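Presented as structure tokens, the chain that follows is alone, the form predicted on its own.
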Amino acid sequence: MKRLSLMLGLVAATAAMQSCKMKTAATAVQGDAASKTYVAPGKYDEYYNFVSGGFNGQVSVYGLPSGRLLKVIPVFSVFPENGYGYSEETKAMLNTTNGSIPWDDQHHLDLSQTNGEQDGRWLFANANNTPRIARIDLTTFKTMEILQIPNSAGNHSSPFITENTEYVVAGTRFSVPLGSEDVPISSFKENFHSTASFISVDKNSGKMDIAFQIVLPGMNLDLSHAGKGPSHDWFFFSSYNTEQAYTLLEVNASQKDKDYIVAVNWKKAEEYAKAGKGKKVSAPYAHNTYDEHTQTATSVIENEVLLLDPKDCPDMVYMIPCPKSPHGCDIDPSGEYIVGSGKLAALIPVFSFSKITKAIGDKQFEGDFKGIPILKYESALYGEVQKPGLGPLHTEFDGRGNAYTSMFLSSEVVKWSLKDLKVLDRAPTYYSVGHLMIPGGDTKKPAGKYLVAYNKITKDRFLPTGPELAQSAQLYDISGDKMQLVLDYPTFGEPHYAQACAASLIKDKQVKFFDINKNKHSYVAMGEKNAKVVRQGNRVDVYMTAIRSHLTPDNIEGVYVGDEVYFHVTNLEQDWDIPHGFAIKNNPNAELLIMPGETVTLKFVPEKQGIYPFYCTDFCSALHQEMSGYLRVSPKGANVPLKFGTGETAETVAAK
């Protein structure tokens, strides 16, 4: 109860600090802030900013420094705006071994890297609720692959990559029993495990495969990052609940003064996997891929994974004590320093990779945790940042020898020196900052010009919109000695971690339209002459084309109540930014948005007879309103012949 009283006291103190800051918030922005974020009409931002969508399951894209929203990329949730998850081509992307899961909680992102630097090829996203990893193609801003992670629950410590994108790594937040054995919750210590999944990435195609999973004791893996340079072969995870509690975690998982940074030698794990030290076990999971040629997704159920147990693989995993309930686990650009951010700690421990390797070599251990060696705290420690603030969470780096840590409880960003661990500057945030993001701040070469704070509480920063307010992001100029707040901008969902890269890395590689001559869709209509309607039993396939400003065919009859009607709409345009939409009255799912050169399918099952208008939903020309048509649905069993056309009237038919 004393511990609980202490926590309540911290919360009260935090509320008091926030109350004081709210009165002086306007003074935090200097007069030149607007000029630093102004992007003139017709000009581009310097950076793409990819922001996790949290509970909306998507990824948002902003420009920096303007904070302008550029796009929402559908990933783990259905998206009525363009039909993702509703169209026949994309339904398979959301398949899992538990059927279609049309939503998820998207927390973290990582851009692909080569030699520890961003390369602009792919963006990886995690699903926290139903464990999955997605790969997004940055030439099309489309989700191309989603891989389900078995033996996992709460896929939080992901999707962080090694510095050549050899692996995407996923650690489980909630320990669970492996397999499907029915065991009591109270048997947590005996039967529950956390896992770290190492997912290989093909360097050319980006295709993902689960290479191996490392089985760890029951605990919560929170966040992680790969080593760099000298620490290239290693991966580091923060962990909490090493008490192995399974109820009232706010008290029972906060008993120890130190939890652990889990250090994994993934190169050695690779060697063990190749040497046959692992155990193949049954573990079904879905692997969903989108084929850019057929423009269709497929889902395949895989059935086994390779497990590596540290008990059978010496020198693969070590524990480094870290105060207290660590959240962030961040590696500086040199790869020498590992920063653990204990959210209940009053300091920030900084570990030295060279000291860690020496301690391992000298066997400076203080025991073990479920058979995994524990290094002595002092033997791995470089030093501690003293009195940084309250509630340290995440750290990013500017490439100039400085680190920036978010302080959740004291609502501030703290800048400190990696060399002497001295605090150099503080800047208030509004309010309760979570993650930070510096473009390239987790790579070998950060671009230390801007920092974005993603705050958990908005309060008075924007116009009120009822009980729920927009999420608050704040942009700081960090190019000088002192941090300067220059912009507030709202975001979707609840942003957690984010990434940003120079616009020049991506903008000139964009696909502007899809070459229709390379369209291998099974139901493509290559021109209006190939538009048709075909019946097979109660299935009706409409091969439709769209071009400014009509649909072909635009009159269809001979469809009956209960028929399964598939509108396969091909956009014949071959010009940039000329998508067409498609929707039909009373359809219970969504619309379609079809890019130039694409074919996309909408399924419609009419339940009542009548005339159903359909139309283009995306404004495409001065005659956009005229881009429409009619479907006649007759009673089941009616003797109405199948008929379709465009431009035919009763008068033109009679004249033939």
The other form holds:
Amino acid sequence: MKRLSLMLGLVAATAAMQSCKMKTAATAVQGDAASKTYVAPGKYDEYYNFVSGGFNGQVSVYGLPSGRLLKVIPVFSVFPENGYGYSEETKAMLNTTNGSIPWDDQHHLDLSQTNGEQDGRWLFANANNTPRIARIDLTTFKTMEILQIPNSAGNHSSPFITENTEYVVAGTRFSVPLGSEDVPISSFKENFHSTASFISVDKNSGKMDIAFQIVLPGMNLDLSHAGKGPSHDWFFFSSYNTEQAYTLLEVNASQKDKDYIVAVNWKKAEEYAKAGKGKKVSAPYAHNTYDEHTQTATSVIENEVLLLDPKDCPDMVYMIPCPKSPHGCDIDPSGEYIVGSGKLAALIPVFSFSKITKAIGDKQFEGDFKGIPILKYESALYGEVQKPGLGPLHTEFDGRGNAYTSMFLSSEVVKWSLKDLKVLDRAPTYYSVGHLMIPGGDTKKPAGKYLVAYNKITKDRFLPTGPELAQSAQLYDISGDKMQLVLDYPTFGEPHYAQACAASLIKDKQVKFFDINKNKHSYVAMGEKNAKVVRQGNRVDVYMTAIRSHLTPDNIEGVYVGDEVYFHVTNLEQDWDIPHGFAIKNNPNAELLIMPGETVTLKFVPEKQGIYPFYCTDFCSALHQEMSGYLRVSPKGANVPLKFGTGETAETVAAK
Amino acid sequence: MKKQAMFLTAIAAVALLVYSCGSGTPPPAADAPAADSSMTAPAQASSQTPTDETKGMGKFAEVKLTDPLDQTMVTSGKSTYEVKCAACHKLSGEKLVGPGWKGVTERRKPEWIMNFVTNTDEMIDKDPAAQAMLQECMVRMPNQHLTDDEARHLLEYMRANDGKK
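For comparison with the form predicted on its own, would you give the structure of this protein in the form predicted in complex with its partner chain?
Whole complex next, starting from this chain.
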């Protein structure tokens, strides 16, 4: 109770501090800020910034330093712009063991790495609610693979990766019973578990597979990061609710002074898995992949996973006490320092990997948590940053020996030195900052020029738009001794974590069009000559082509009410940035956007007779408006023969 | 109604052309209309750009013709035609989206044809004959990213279509 009132006191004090900062918001920006973010028309940004979309389930791509929104990539959400999740080719991407789930909560992102440096190949994204991990190809900005995670709930501490992208992890936020047994909630301590799933990534293709799951005591895993350099073999997860509460967590999960950072030796885990120390259990999960040659996604239900129990696998998992309800768990570029951020703690503990190794060797334990050894706090600790601010959440690094921590409660970014743990600078945010991002700031080679703070609550930054306001991202120049706020801009959804890399790493690898001759889609129309309409029972397949500026066929008759009509539209263009759209009147499905050289399918089941115009929805040429056609739908049983064509008129037919 | 729309579109397109010609230099990339593919990647003029204006602009300064026709090239050219060209070009003289192909090898030099089909954007922006065709057709020919071989085979197919032996 005393603790609760202390916390309330902290919150009140913080509110007062916030209101002071509000007054200084306008003066925080100095005169030359605009020139630092101005990217002239025709010039490119220096960085691609990939930002999680939070509750919109998407990923947005911004240019830095301009803050211009370049693209929204649909990952865990259906998307009206291009028919993702609606087109027949992409429906399977959103399949799960509970059927299609066309929405999720997308929290964190990680760019693939080689030797601890960004390699610009893939971007990984997590779905928090129905646990899933996605892989996005950075040559096309398309979601290529989505893997469901069984034995998990609230897939929060993911998708963090190891130094060579050997593994992507998925750690549970909500502990749940493994399998589908029916147990009382009050049996949490006996029956509920958290799991850390290790997903292997194929070096060449990027294909993901669940290699093994480590079963941990019931608690909440929050964030994680892989070690690097000397700590290469390890993965670190922050945890809270080691009290194992299952009701009123805001009080009951804040009882203990310290929770744990869970240190997992994944190399050892890998060896145990290979040595058969694990147990294969039944656990159905969906594995969805998009084939770039057939341009079609398939969903396969996999049936089992390999569970590793720390009891059977000595030296695989250790607990490191960390004050208090730690959120971030961030590893510095050297791989030696592990920064835990207790969101309810008034200090930042920094652990030393070499001390951790020594403590394990010397068995400096202070007990165990459900059989997992707990290291002595002092024996693992490098030191504490004193009075950094309130509510430390997440830390990134600039590669020059400095760390930057976001302070949720006191709404600021605090810069401190890894060497002596002294606070060097602080800059206000507006307000309630969550994650921070420095391009490469979680790799061996950060580009310490910019820092972006992603704010969770935004009270007065932009023109008001009703009760919900746009969240804001704030860009700081961190190249000098003092951080300088240079720009803020609204973001899409509620961003959590983000990643950024030099534009040069991926800009020149962009796919400009798909080679039509390599199109292996089952319903491709290879040239207009092959455009046709085929009926089989009540299924009608339209092999349609699109090129500036007509669709072929553009007159179709002999389709009946209740038919299942599939429009397979092949874009015959071979030119950068000439997609064609396809939409048909009254279709309750969606519309399509077809990239040059690609085939995409729209299903349409007409419910009423009539003439249904269809057209290209993406402005493609001066004669774009003319790119249209008609489908005639006749009553069921009508005697209208199947007929299709382009350029045929009553006159030309009569002349024949 | 449709005719009127086309007429308006035609005026707009001509206006654009006049604008770009009138300035004496091609318009800067940022000013180009959205559907104009020339804004994405300026065509790279090769050092081999022919000096003879009737040969167009691009990497083909000299194209050696075969006599008799190379039937393998004709066949390969036909299949490229069917996938990438037939949507807009008829083999007769009749205009579809673009001009019919009948007689094209009489009207244009082989180098012009090869340059046009491989260096489409620069040709449409700068070559007088190509610009005249744009005013007639009102749709920029899509750059279909033909390889040099595909272009050559297509030329052979055009020659066959024009009755060369």
